[in-house]
Amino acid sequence: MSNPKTRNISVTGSIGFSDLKVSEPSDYAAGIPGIKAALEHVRKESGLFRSLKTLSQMNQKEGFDCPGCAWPDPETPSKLGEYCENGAKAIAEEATFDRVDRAFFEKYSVEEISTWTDYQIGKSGRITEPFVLYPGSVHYEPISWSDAFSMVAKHLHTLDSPDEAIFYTSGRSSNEAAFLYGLFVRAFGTNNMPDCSNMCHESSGVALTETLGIGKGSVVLEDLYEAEVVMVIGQNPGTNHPRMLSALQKCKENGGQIITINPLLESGLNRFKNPQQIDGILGKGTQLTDIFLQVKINQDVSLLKLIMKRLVEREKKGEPVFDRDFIKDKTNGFQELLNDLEKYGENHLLELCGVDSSQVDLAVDLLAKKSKIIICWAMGLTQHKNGVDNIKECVNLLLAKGSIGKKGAGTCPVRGHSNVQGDRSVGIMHHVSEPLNKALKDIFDFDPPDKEGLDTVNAIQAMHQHKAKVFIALGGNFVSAASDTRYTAKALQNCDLTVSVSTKLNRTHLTAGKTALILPTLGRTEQDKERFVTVENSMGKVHQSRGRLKPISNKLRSEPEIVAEIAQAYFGEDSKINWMVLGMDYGLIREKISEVLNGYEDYSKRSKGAGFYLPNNAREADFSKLPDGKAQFSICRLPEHDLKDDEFLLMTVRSHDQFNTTIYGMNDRYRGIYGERRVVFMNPYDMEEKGIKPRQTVDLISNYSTTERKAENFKVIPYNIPSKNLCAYFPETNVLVPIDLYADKSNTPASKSIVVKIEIKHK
C-alpha cells in the first residue's frame, strides 16, 4: 500500500516550558498531602461522590483489581480503603467525565494532537466509539465495529506469511483477553507476541529461570511481615508501588530492618506517614529505611560483590554466616561464586559504588546475623545491559544466606503493572514452548507455531525494515513505553495497518500506520454485563475483578469480544474454534485454560474471593527441574562504563504524577519538582564544574553506533545523587536510549544506563 500523504506528525510533542518551581524533596511520603493531592485529581476528573463510591470496591474481594501497579491485596482488606494515591489517580482517568468523540476528531487533526504534550494527550479523555485513520487523511472517523472487524481480516490475509504480523499485548489485560488473545495469534501462525515484559521485568525472568527454576518471585505478601531484612534496590515504592509502603511498615513493627541502595534517597523509603493511621495523619510515621547505601548508577553488583567478600571475611574468623547445610544440599556453583570473588579488590570495587565504607559495613553486620531476608527489585535493576547479572548477583547473595524456600525469605520483583505476570502466565510470550504448543493442538486441534517470534525490541527492527506490516496492540502506548521514540515512531509509521485497543488516546494512535485503527474497550472499573475476568499479582495469586461503573458508552466493547471478533472475521468458517461463544463466556475461556495450563483447576470458584497462588517451584525450594536438581550460584561481570571527561550516565524514572506512560500531573511533589516535567537532576559539584547553573536549559545528547540521539531543552536541578550521575523523566528521554542498547539475554532496553553529554544552551 502506499501513502500519498505524508503526515507531518510530531514524536515528541511540544519541548516548551511551563512554570516550574522547585522546593526541598520531601522527607516523606503520604499523609496528609497524599490524601489531598488524591481527592483533588478525582474531583477533578469524575466527581467527588461518585469517585470515592468507585474506590471503595477497588482492590476488595468482591470488586475491582486497581489498573496501575500490581502489588497484592492483603488477606483482609482495610475498610477504609485498599488503594493509594496514585491508584485514585488511574480510576479518575478511566472513569472521567471527558470524551474523546466524533466532535473530538472532527476538531483536532492527528498532526496537531502530536504536538501536545504527553499530559495533554492523556487528558484528552475516554475513546467512545472505533475510530479509523485512512491513507493520507490527518483525522480519524468513526467507523462501524463490522467494518473495523473486516478491515483488520482483510489486512491479514494479504500478508506474505503470518510472521509479518507484531501483536502487542500491555499489562493491563485480563487473563481471558490474554489468552484468548494468544491462543489467536497462534491459530493464525505466529509467536511474534511481544509484551510489556520485555521493556520492563523480562531480565528477572531470564535470571530467575536460569537460577531458580521458575521466572517469577518467590515470596508472599506475608513473608515481608516476617522478613529480618529486607533489601530494596533499584526500586521507588513511594511512587511506583505505593501501597508497598504499608508492608514494609508491618516488617518495622514487626522488628524488621530495611536496607535501600540505589543512586536517590526516595521519599518513600525514608518515611512514611500510613494515611489510615493517626500517627500517619498526625504524628512522624514510621521511618523505613534503616542503612541507606547510595550507589553509583548500575554499580549494583560491584556493591554485591564487596557485601559478599566481606561476608566471607567474617566467615573466615569463624562466624556462622553462610548456610552451609543449605548450600550443599541445595544448590551449585558456591565454590567458584568464591574463586571469583577473590579477583577483585575492595579499594576497586568501593570507588566502583561510590558508597562510603563504614555504611558497607553496616549492612554486612545485620546481613551476617539474619537468614530471613527478602531482596525487592524493579527496573533500576533490569534495565541495563547487564540487567540479568544484576538479578543474578542478588540470587547469590540470597542463595548464600539459605534465604530461598523459607517463609520470611525470598526474591521479589516488583511488577509495574497490574497483570503483566499473568498475561505472560497464561501464554503471552514469543517464545517456543513445547508443553504449551502440545497442549493447545490436544484440546483445540491445530498445530501452533514451532518458530520463536519476535519480542519488542526485535518487533520494532522488523517493522523499521519493512519486514512486519500489521501491528495490533492490546492496549497499551507503545511508542512513548519503547526505547529509542523517533526510531519507534517510525517503525510502526511503516506499517500498512497499526491496531490499537485502547481506553484513552496516547501518542501511539498519533504515530500511526498509513492505516490506523483505534478499538475503545471497557476499563477495569466499568461493569462487563455480568461477566467478571481475573488478573495475577506481582506474587503469583489469581483472583477475580469485577468493574462497578457504567461504561462510558455503549459502543465499547471488552477485550475478549474484541479478540473473538478479530479472529472470527479473520477465519470465517475455516476455524474448529468457536471464537464467539469463547468471546462471550468468559467462564468457557477459564475452563480451556485450565485444561492447557497446569495450577488452574476449578478455576472460576477458586478465583472468587481471596483467590489461588499458583505453584511456585522456588517457594517450595524445589529445584528439580535444574541442573544436577539444584538452584545455581552464578559468576557476573562488573558493567562496563569508561565515561570520559564530558560524559554522564543517566537514569530514566517516574514522577511522582505519573503511572508508567500516563502522566497524570505536572509535579513531581516528592522531590520538589511543580508544574514541569523536562528537567535533569544534577550531583551540584559536577554542576559547578561543568559552569551550569540551576535551572540553566541544557540538551541531553547520547551518541551510539555513530547515531547522534536528543533530547531538547531540559532545566538543570541540582539533587543529591552520586557524581557522573543524572536522572530524568521518561518518555521524555526515550529518545535518547538506542534500539539496540540492551540487555545480554533478556533485550530488555537499557533504560537505566546511557551516557550522554550535556549540551548547555546559549541565553
Ligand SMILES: Nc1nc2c(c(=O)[nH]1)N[C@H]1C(S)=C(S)[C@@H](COP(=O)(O)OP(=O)(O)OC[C@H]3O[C@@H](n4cnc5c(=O)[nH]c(N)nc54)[C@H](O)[C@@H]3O)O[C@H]1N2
The other form holds:
Amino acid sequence: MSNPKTRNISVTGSIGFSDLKVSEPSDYAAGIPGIKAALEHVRKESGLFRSLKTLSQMNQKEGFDCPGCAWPDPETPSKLGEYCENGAKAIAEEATFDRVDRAFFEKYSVEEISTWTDYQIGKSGRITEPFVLYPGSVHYEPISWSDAFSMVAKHLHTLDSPDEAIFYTSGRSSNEAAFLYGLFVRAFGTNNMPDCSNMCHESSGVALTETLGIGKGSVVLEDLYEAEVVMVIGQNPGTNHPRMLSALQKCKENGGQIITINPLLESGLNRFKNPQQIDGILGKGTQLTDIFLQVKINQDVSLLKLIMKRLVEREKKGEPVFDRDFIKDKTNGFQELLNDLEKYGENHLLELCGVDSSQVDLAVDLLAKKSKIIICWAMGLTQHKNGVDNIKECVNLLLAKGSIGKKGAGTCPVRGHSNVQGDRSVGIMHHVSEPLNKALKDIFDFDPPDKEGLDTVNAIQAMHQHKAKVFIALGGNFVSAASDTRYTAKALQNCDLTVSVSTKLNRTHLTAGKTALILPTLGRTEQDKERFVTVENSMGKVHQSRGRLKPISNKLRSEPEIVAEIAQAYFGEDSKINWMVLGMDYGLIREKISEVLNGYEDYSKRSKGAGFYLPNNAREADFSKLPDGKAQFSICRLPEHDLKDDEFLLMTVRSHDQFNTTIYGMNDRYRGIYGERRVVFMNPYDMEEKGIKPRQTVDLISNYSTTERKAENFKVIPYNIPSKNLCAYFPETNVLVPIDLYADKSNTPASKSIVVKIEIKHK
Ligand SMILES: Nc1nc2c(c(=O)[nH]1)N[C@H]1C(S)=C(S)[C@@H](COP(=O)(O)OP(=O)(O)OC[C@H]3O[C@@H](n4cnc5c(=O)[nH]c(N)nc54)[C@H](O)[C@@H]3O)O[C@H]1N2
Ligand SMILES: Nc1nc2c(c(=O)[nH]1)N[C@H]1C(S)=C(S)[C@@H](COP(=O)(O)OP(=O)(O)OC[C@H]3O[C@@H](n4cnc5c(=O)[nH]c(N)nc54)[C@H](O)[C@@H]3O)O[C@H]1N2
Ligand SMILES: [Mo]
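Please give the corresponding structure for the form predicted in complex with the named molecule, as opposed to the form predicted alone shown earlier.
Then the entire complex follows, led off by the chain already shown.
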C-alpha cells in the first residue's frame, strides 16, 4: 500500500489581526460589568432560560460542580448561587446550541478548519457522535461506537510493548472516570499517564511533598477568613478563581491584610465589587491588596530572600519574629537556611527583584508581627525553570513563622482544572506508587507495572521519536496546551492512532495521528442517567456533582462508560475485571476506590451534601513520614537570567475571556484589551528605548539551544509591567516555549519565563 498523503495542517491557525481597541485597565473586578458579561455569554451561547436554570444549580449541594475552576464552595452557598462570571462562561460554552455533526465535517476538511483561530474552532460547538479520520483523509466521518472501540483495541494489540502507548488526562474528569482509566492503563501494562498537572501544579506537588510530606495545600476555606496575612503570589484570581475574591473580602472584613506579589497589578486583586452583595454592585467595593510588590518575572526567590533577610535583622534586634518553638520541634535545616541567607547582599537582591525597598519594608513589618499567614499561589510560581524552588522558598517563610498546621495559616496552591486534584488522588500519575500497586494487585489480581511512566514533556519526545505510537486523551487539548506547538503537533502526527475523548472540537483533533478518533462525551452539566460523580476541590474536599441538563445528543457516552468499553474491547471476555459493570455502576467504582485508597471510607454516602475532607498531614502538623519526622527547610538558588540588551523575559498568561485553550471571547476587560488576542504588553520606557510605537506590529523570536522559534504578528501595548519583562496570551505564544525548557524536578514547561527578542515588522 502506498503511503497516504500527509495532511496540510496549520498548527497556529490564522495569525491575522481582528479589531483591537484599548482602554485603561480596570481598577476593580466583578461588579455590574461582570454580571453583564456573564449574562451576555449565557444568552448568546445557550438561551437565557436553559442557562439560568443551570446557573442556579451550580455549586449547590444537589447541583453540579462548576467546570470552571477548583476553588471550594462555602458551607452555606449564597442564595444567588455560587457562581461567577467566568463560571457562567464555562457553562455557556458547554450548553451551547452549536453542533459539530456530520454536516459540519462534510462541509469542512481538517485542513480548512486548521486555518481558523482557536476561538473559531471552539465556537463550532459540541461534538454529537463518534467520528473517525482515516489515513490520508481530510474529512472526519461518522463511525459507530462499537467499531471505534474495536479500532482502539486493535491498535493497542499491535504495539510491541504497552509503553508504546500514551494515556493523557485533562483535569475535568471525575474521580470515577479517572480511577477506572488509571486501572485500565495499569492493567494494560504502562505508567505512561501524563496529565495536565504536569504543565500546571507539578512544581507545587514536588516542592510540597519534599518539604511537608503532602503534594497538596494545607488550608481549608475557613482558614482564609481567619488569616492575619494572605500573600497572593503569581496568581490572577480576578480572572481565574473569581470566587476566591469573596474569601479574600471576608479575610479583610475580619481584619486580615493582603500582600500581592506579581509583575502586574491585576485588577481583581485591587478592588472587588462582590456581585452577590447589593453594596458590592452599587458601592465602591472592597480594596483587597494592602501591599503590592511589583516583582520582576521569576525574581520571587530574590524577593523572598530579601524579606527573610530583613526579618532576620529584626529578630537580631530582639523582636520575636520567628516561631522558635515550632522551628525546634517541627523542622529541620533552619540554621543552614540562615547561613545561606548571609551569602546574599541586600542591594543585589533588591536590584534583581526590582521592588521598591520601602514597599518591601511594609511587607516585612507586617510579616514580623503576624503569625497566621497563608500563601496562595498559582502558575506565576510553578511555570519556571526553578518552579520547585519558588514554592520551597514560600514554604521556608511559612515554616519560619510557624504558619503551618494551625488555623488561619498554611499553604494554598490554587488549583486549575476543577478536578485536577481529584484525578491525581485516585491514581492518575506517571510515577510508580508502591502502596497503590500493592493494593491494586490485592484487589484486582494483576501485576501493575513498576517502571516509571512518561510525563507530558517526555511523552511528546517519545512520540516525536516514533517510540510511542498510540495517543489517547481523556479530555484536554494537548497540542495547544503543551509547549512548542510545532514540535508537539509533529509528535502527534507521527502516531498511528490518536484518540480524543472530548466535548468540543479543538486543535488536537486536527493535528491528528495517521488515524484519529473523536469520542464525544457528556459535560459536567449534563444528566448522566440517574448517576452522580464525585470531584475533589483545591482544598482536598470530595463531594458530589450531578448534571441536570438534557444531553446535547443521545449518542454521547459518559467518560466511565467509554473507558470501560475500551478496556472491554482490549481485554475481551476473559478479563478478571468486569469492566462493563464498573463502567455502568459508579457506586461500585467508589467502593473499589475506598478499598484501594486511604481516606475514602463510606465514600458514596459521605460525598453527599458538603462532602468530606481527605486526610492531610500538613494540616495536622504531622511530619512523621519525612526525614527525622520533621518538615524541611530548603536552600534555594537564585534564578539565572542573563538577558542581553535586546532580550526580554516573556510570561504567557490567560486573558479574562478564555479557559486554557478554549477562547470564550476576544476581550481581556480587566487589562483594557478588546477585540484582539495577538498583543504583547511592554514597559513604555523599554518601548521608547527600542523605538517601538504603541500598537506597532512585531514578531517574537525565541532562540534556545540553537533552535529559532517565532510567533508572528503581535501588537505592542504599553503597560505597567517591569522593565525587560513582556506578557502575552497562551496558546498563541506556545510556539515559543522550547520543548526542552522546563522546571527542574517537575518537568513543568517554563512558559512564564521565555527569553525572546522583538523584531519590528516593516510592511
Ligand atoms: N476563567 C478561567 N479560569 C481558570 C483558567 C482559565 O484559563 N480561565 N484556568 C484554570 C487553570 S488550569 C489554572 S492552572 C489556573 C491558572 O490561574 P493563574 O495562575 O492565575 O493563571 P495565569 O493567567 O497563568 O496567571 C498567572 C499570574 O501570575 C503572574 N506571574 C507570571 N509570572 C510571574 C512571576 O514570575 N512571579 C510572580 N509573582 N507572578 C508571575 C501573572 O502576571 C498572572 O497574574 O486557573 C484556572 N481557572
Ligand atoms: N504557554 C502556556 N501554556 C500553558 C499554560 C500557560 O499558562 N501558558 N497553562 C498550562 C495549564 S495550567 C494547563 S492545566 C494546561 C491545560 O491543558 P488541557 O487540560 O489539555 O487543555 P484545556 O484547554 O483545558 O482542554 C480543553 C478541551 O477539553 C475538552 N473538555 C472540556 N470539558 C470536558 C469534559 O468534561 N470531558 C472531556 N473528556 N473533555 C472535556 C474540550 O474538548 C476542550 O476543547 O495548559 C497548560 N499550557
Ligand atoms: Mo492548570
